[in-house]
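As C-alpha cells, one chain now follows by itself in the form predicted on its own.
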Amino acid sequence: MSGIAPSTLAPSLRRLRALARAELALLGRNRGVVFTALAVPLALPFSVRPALDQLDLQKHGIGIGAAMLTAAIGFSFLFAVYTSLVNTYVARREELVLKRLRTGELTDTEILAGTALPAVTLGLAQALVLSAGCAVLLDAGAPRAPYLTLLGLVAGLVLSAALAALTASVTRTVESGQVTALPLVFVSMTGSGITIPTEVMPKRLASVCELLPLSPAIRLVRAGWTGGASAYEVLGALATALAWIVVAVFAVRRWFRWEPRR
C-alpha cells in the first residue's frame, strides 16, 4: 500500500498545480473579478459596523474587533470564493474548456478542485491577512482557541466552492451568475452570523439560522477567537459543517453540467 499511495498521488498532484496556474493566469486577467475579490471582504465589514455598536456584544462574549474579524472572513468566503468560483465555472464551461479537459488524463475531481484552488488559495490568504489586520487595528487579540479558527476556515473554503459549482449548474451564463448567486449571499450575510451573530438573535431565529450552510464555518472562527464555545456547540458545528459539505459534493456529482447550457 506505501509504494502505491505516492506513484497514484504524484501525478494527480502535478495535474492540479498546472490546471491551478493556468486558471490563475485567466483569473488574473479578468480584472472585475479580482477587484470583488479583494476589495468587497475588506470593505464591507466597515459598512456593518454601525450595527454592530447598537448591539450588546459584550453581554454574550463577542468583542467588536472579533465581530468584524468574523465578518471580513465570512465576506471573503461569499466573494472571494463563491461569486467568484460561480463565474469562472460558467465560463469555462461556455467556453468548452471544462469539456475539452475531460478528454486528457484530468478526473472530474481534479478538474473542479484544480479550478477552483486559485480562488480558495485567495480566500485563504485573504482571511489570514484581515485576521492579522484585525488583530492589530481593532485590539481583537489572539485567537483562543485557534484549531476552531482554522476548522471553520477549511469548513468554509470548502463548502464554499462546492456551493459554487453547484450553482453553477444551474446558471445560464457568467452575467447571470451574478443573479443565481445572489439568493446564497444574502441569505448567507443575513442570517449566518455574518453581519449579525447569531448569539445576539432570538433563540428560535437563531436556531433555524445555525442550520443555514456558511453559519457552522462562521460558528467556528468566532468560537475559536472568543473561545466561547462548549464541547456540544463545537460538534454541533462540525456535524452540521460536515452534513452540508457531503450533501453538495453529492449535489455537484450528481447534477454539475459539463456542457454549455444553449
The other form holds:
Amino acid sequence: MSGIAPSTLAPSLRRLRALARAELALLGRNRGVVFTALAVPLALPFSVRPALDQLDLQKHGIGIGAAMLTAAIGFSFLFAVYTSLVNTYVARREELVLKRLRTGELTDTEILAGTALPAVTLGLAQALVLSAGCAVLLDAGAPRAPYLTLLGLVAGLVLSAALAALTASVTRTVESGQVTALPLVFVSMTGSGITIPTEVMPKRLASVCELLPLSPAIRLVRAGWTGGASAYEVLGALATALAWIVVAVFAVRRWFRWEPRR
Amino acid sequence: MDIDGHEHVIEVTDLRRVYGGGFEAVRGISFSVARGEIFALLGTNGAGKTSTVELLEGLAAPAGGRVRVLGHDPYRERAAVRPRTGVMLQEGGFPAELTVAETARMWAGCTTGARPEAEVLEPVGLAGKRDVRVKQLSGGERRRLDLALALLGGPEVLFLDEPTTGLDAEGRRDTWELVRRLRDADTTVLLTTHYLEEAEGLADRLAILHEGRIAASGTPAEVTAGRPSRISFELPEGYFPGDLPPLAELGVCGHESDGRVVRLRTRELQRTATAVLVWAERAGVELRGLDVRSASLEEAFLGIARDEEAAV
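Next up, the form predicted together with its partner chain in place of the form predicted on its own?
All chains and molecules follow, beginning with the one already shown.
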C-alpha cells in the first residue's frame, strides 16, 4: 500500500494485468451479471422517459437526449459497475480467493483494483458507446464541454468501485448482496439526478441531493453535455466527488473484510 | 545465525494470537526453523496450527510476540518477504470457473521469477488437466494445484497448511516425495498436519501444539524419547489383572485394564516385556493379542492430551 516508485510500477502493472485478465474471463462466464450490466443501462432510461417528458427540462437547458443519456450512464455506474462488483468482491472473498491472493506478492490495493478493472472498463466503454449513440440517434448533438463529462465518468466509476468494496464488507453472501446493494441504488436513482435531474428539484431539496455520493458525477456528466454549469458549480461538484472518494477509500482500507466470517 | 552456524529462516518468539471475540488461539509459542529444514506443527483440530501459520504467512498481525521470516516481519514488510515465500492454505482459494491453465497463468503474472506453467503442473500430475475448470477437479487435484502454485516462484520458504488432507494414499506419498526433494534443494518447509505418520516420517523437527501452546518439540526421536512404551494383551478366562506379579516389580509406570484386557506403560520396555512373558510361561498362560511397541509419536500425542486431562 506504499507510494508508487518507478521501480515498483512495472511489476505492479504486470500483476494488475494478470489479475484483471482472469477477472475478465470470469466476468464473461457469469451470464447473469453480464446481462444485467449490459441490458439495464440500455433499457431503464426508456422506462423513465415518460416521467422526463412531464418535466419542463427545456427551461433548465436540458434536452431529452441529454437527460436520457445521463440516466443511462447513471444506470451503468449502478448496474455495470456497482452491483456487479459487490457480487464479485463477495464471491471472491467467500471462495477464499482474496485470502489466497493476499499470500502472494499483490498489495491489497492491487487486489481490489485488479478485481474491479474489467467491470470499470465495461462501464467506461458502455458510457462512451451510449454517448456516441445518443449523439447520433437522439439528436443530442455533441457535448459542449466534453472534459466535464470525462471528469464525471472518472469520478463515477472510481466511486462506484470503491462503494462496491465497502458494501461487500458488510455483505456475507452473494445472495444477500442483492439486498445490501439496494440502498445506494435507490438513493442514487431518485436523489442523484439519474431519473430526475437535480436541476428541476426544489432548491433546498436539490442542495441536499447534490451531496449524495453519485450526484457530483452525474452532474458533471450532464454539465459536460449541456454546458450549463458555472465554474462555481463545477468546483463544488468536484470537491464533493473528491470528498466521497477519500472517505470511501479510507473506509475500505479500514473495514474491508478479506476472509469469510466463521 | 545461531552458535552452530545454522541460519534461522523462521524465528518465532512468544507469539500470541487473539481473535475478535477474545478467543486466545495462540498462547505464547516460540520456535525456530533452520534453512533446508522440514518443520511440522502437529496438533488436533483447534490446537492453533492454522492460527500460527497465518501469522507466519503475514496474513494477520500477532497480538503479541514476534515473527521473523528471512529476517523480516512478514506482516509489516510484506513486499520484502512475499517474493521469497510460497503458501498453500488449508483450503481453496481459486475461482471455481477458471481453468487450471488460466489459474496458473494468473498466478504466474503475480509472481516474481515464475517458472513456466508446464514445469509446475507436470510434477503434480496436472499437465493433462490444463483446460479443466477448477470446480471440476477432485479434492485431491485441487490440493495438488494449490501446491503447484505455491512452488511457482521457486520459494526459499514454503508454508503448507495440511498439504495432504483429502489426498489418497498414493497422492500423499507423492507429496511427501516432492517435499523431501524440495528440502534436498535447500527449501525450508513449515507444514501443519494432524497425521502423526506424516510428521514422524517427513519432519526433521516438529512441535506438538495443544490448546495454543507447544506441549513438546524436537526431532521425532527426541519427542518420543521421554514417552513410555506400551504392552497390551488379553488374559485367558479365569485369570485377572491381580494375578500378575506386582506391577512396580515389572517396571510399569502406568496401567489400564478393561476386564481381562490389560494395557501397561513402561519406560523399560525390555525388562517389563521379559517379566510379563516369564510370568506367562511359568503360569502356562497364553496371552492373546499380545502387542509390544516402543514409544511412538502417537503415544506422545495421546499422552499430551491425557496429561492435560489429568491436570484439569
